[in-house]
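As structure tokens, one chain now follows by itself in the form predicted on its own.
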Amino acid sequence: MRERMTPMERMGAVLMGQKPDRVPVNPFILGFAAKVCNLPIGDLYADAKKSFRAQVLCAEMYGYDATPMYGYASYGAWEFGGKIGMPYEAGQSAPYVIKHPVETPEDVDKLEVPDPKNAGSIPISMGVGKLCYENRMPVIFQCGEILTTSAMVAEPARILSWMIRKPEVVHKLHKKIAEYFVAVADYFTSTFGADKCMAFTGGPVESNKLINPNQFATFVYPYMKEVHSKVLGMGVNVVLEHPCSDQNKNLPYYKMLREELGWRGKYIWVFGPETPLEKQIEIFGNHDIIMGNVDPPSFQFKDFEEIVALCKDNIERGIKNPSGYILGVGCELPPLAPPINVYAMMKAAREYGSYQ
């Protein structure tokens, strides 16, 4: 098909509840952008200018509709005083924790809520944000999820154990993390204006492979609601929410979140491939955008024709969402995916995603 919109116009149309020329494509690309630009993946996370440039060039090369962002799953450890490593070695695809700042319950008592202006990766994220702002792109800041971040601050096995044996310690830590996330949101919105910002939240530790829905209700939901309410109250209109991995048993709480927030703002839901698009449309379709959740490992291990077929199936199911649909990946696209498989997404969107 002949495209009649620019990527910004296409994504803007979906956010405004209008139909674009074709479904937008957001491949959830970070480390892959460094790969195709012949850049060490570590530079993508350590250097704001290189990160922005690689992401822009990758999007231009393929023609997809996403804009640069900065974030990673191990977020929180560095920001609260721990130590991380940048992914410069073979086999590494994102920053990883070297030292968790919390090892004992007493460490939680002594833990101070960091000032976002100089907390860990925030200066790098702010650098990417400034370049986005200067180029009239949305500024995306990371402000969740609570449990995944606490697992990076205190180590996953430790925090899961404390949820059973020392729940009061977990609540104490989560209160501090929630306060920090609100401070981050305030820093970005006061710098760029809330209408120019998009919040990004998501985390795998909330998955039902690690916790049950009762634990989600106790240790995640109250803090998630607090942060989201305050971020929306600042005037942020768009939240990119990524419940990573299998969170099907948590769906009632995500639904309750939107109901108790009065369906304020526009959410873009990026569930893992474990959650059917039909279920997402049933729950969120009258208000929110669904970002289609093609299986991430498939992009690395399946061939071009198989990826086109997977994307075609996702388009045919997701395009039915009344409040808008984006063709995307159920988590970050693997950095080692064959470059041709990203083109497979674009080919599928152009051939099967037209609204005409």
Given for the second form:
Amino acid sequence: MRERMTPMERMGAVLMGQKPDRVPVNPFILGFAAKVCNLPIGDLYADAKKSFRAQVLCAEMYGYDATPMYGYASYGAWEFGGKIGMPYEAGQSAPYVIKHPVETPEDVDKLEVPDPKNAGSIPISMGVGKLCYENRMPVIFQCGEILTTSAMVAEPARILSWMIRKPEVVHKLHKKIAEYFVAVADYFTSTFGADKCMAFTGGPVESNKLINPNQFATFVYPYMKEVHSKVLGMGVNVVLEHPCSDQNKNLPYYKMLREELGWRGKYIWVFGPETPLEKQIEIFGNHDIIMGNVDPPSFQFKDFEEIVALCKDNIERGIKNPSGYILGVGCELPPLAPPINVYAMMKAAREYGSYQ
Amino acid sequence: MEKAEILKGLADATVAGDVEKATNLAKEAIRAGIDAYEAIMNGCAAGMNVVSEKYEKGDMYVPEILCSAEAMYSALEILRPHLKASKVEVPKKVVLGVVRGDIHDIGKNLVKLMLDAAGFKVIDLGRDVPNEQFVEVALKENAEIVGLSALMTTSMVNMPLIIKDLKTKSPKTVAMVGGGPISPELAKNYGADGYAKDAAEAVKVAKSLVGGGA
Ligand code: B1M
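Coords for the form predicted together with the partner chain, given the form predicted on its own:
Now the full complex is given, and it begins with the chain already shown.
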């Protein structure tokens, strides 16, 4: 097909509930962009200018429709006073925690909600945001999810066992983290204007590989609802929500979130490959955009034809969503994926994703 | 209290993550003259097998498992000093860790838990472990097994490098691998001697490779 729209026009159309020329593609690329530009992956997370440039060039080279963003799963430890490492060594692919700021319940009492202006990675994230703003792209800020962040502040095994042994400590910590997320949203929206911002939230520790749906209801839902409600209240209209890995048992709560928030704003759902598109369409289809969830490891293991076939299947199922669909990956695209497999997504979108 | 009742109680307390009950029953087992090895195997380890099965079926989740681990270790602390030297072989040693570039250690910790319960001596190197450290420690400790865990396609590529180094420097040590992106075929390609899909299977595979824990 001949493309009639620019990436910005294409994404804009989907967000407005209109049909673009073809399905947009967001391959959830972070570390891969650094590889493409022959940069160490660490630069993507440690240097705003290099991060922005690598993401823009990678998108331009392939012609996909995502704009740069800044975020990672180990977020929170640094911001609350701990220490993280940047992925500069061979084999490393994302930031990792060196020291968790919370080790005891007393540490939670003493923990101060940081001022976002100089908290950990926020100046870098702000740097990427400024470049996006100057280039008329949406500014994406990270504001969740609560349990993934508390697991980084206090260490995953510690927070998970406290959920049973010391639930009151977990609630105390989650209150502080929720307050911090709202402060971050406030900082970004007051700097750039809420209409220019997009919230990014989600995380793997909420996955049902780790916790059950009742634990999600008790320790995640109330804080998630509070943060989302306040962020939408500030005027942010688009939320990129990534319930990472298998969260099928948490689906009723994500549905409840949207219902209780009156389906305000536009959500873009990026579930893991474990959640069938049909199920997502059934729950969110009348209001929200679904970003297709092709299995991430497949991009590293499978060959070009197989990836085209996986994307074709995803497009044929996802395009049925009445409120819009984006071809995407169910989590970050593996940075070691063969470069041709990103082109496979583009080819599938052009050949099988035309609305014309 | 009958012997069977004490052993079942220990298993149940492990499953329920009841530290107090597990500690009391371990003491009770010693008082009643129950062999410590039997109390560990038919009490604590039996309980951990139930935990592992429940996790795989989705009937139990990680927070509860961490409490079970706490209960099990509290009982082991009491029982282990009473193990009769004649009854047990020298425990087989496993050097275990998550490979370089990978900090996903929850699964590895479950594998450690099950190996501990089965009587192996686990030397836990933690997460994001430099490649050369596995072989260095295996040589120093004269370990029978090196266990490698990887959750990401980006980090798993370290496995064949470690295994190659191990086979050159310590050919008698066997390599066992596991974690999300690993399959039996991949494990074979990497030169591993064993692969396990979950923590319970890791115990079976370790036993089949080196002939038993305690
Ligand atoms: C020696 O012999 C053996 C034998 C058996 C062995 C074995 C060894 N090791 C494991 N086993 C086996 O037995 C265990 C018990 O039954 C099992 O262990 P598992 O670990 O499988 O099971 C555990 C009990 C529960 N499962 C888990 O603990 C992993 C769950 C998922 C959701 C997950 C989590 C929780 C996290 N994550 Co991340 N995370 C995901 C995971 C999704 C998934 N599908 O696995 C995965 C692994 N993560 C991923 C990603 C991309 C990332 N994560 C990241 C971070 C994190 C957290 C830190 C937030 C957290 C980990 C916390 C911790 N301390 O472990 C980042 C990397 C950080 C780093 N530098 O390592 C980051 C790169 C995201 C980012 N851009 O920041 C994906 C990897 C994709 C790929 N390329 O392969 C991922 C598959 C999610 C997805 N849907 O795509 C078996 O595998």
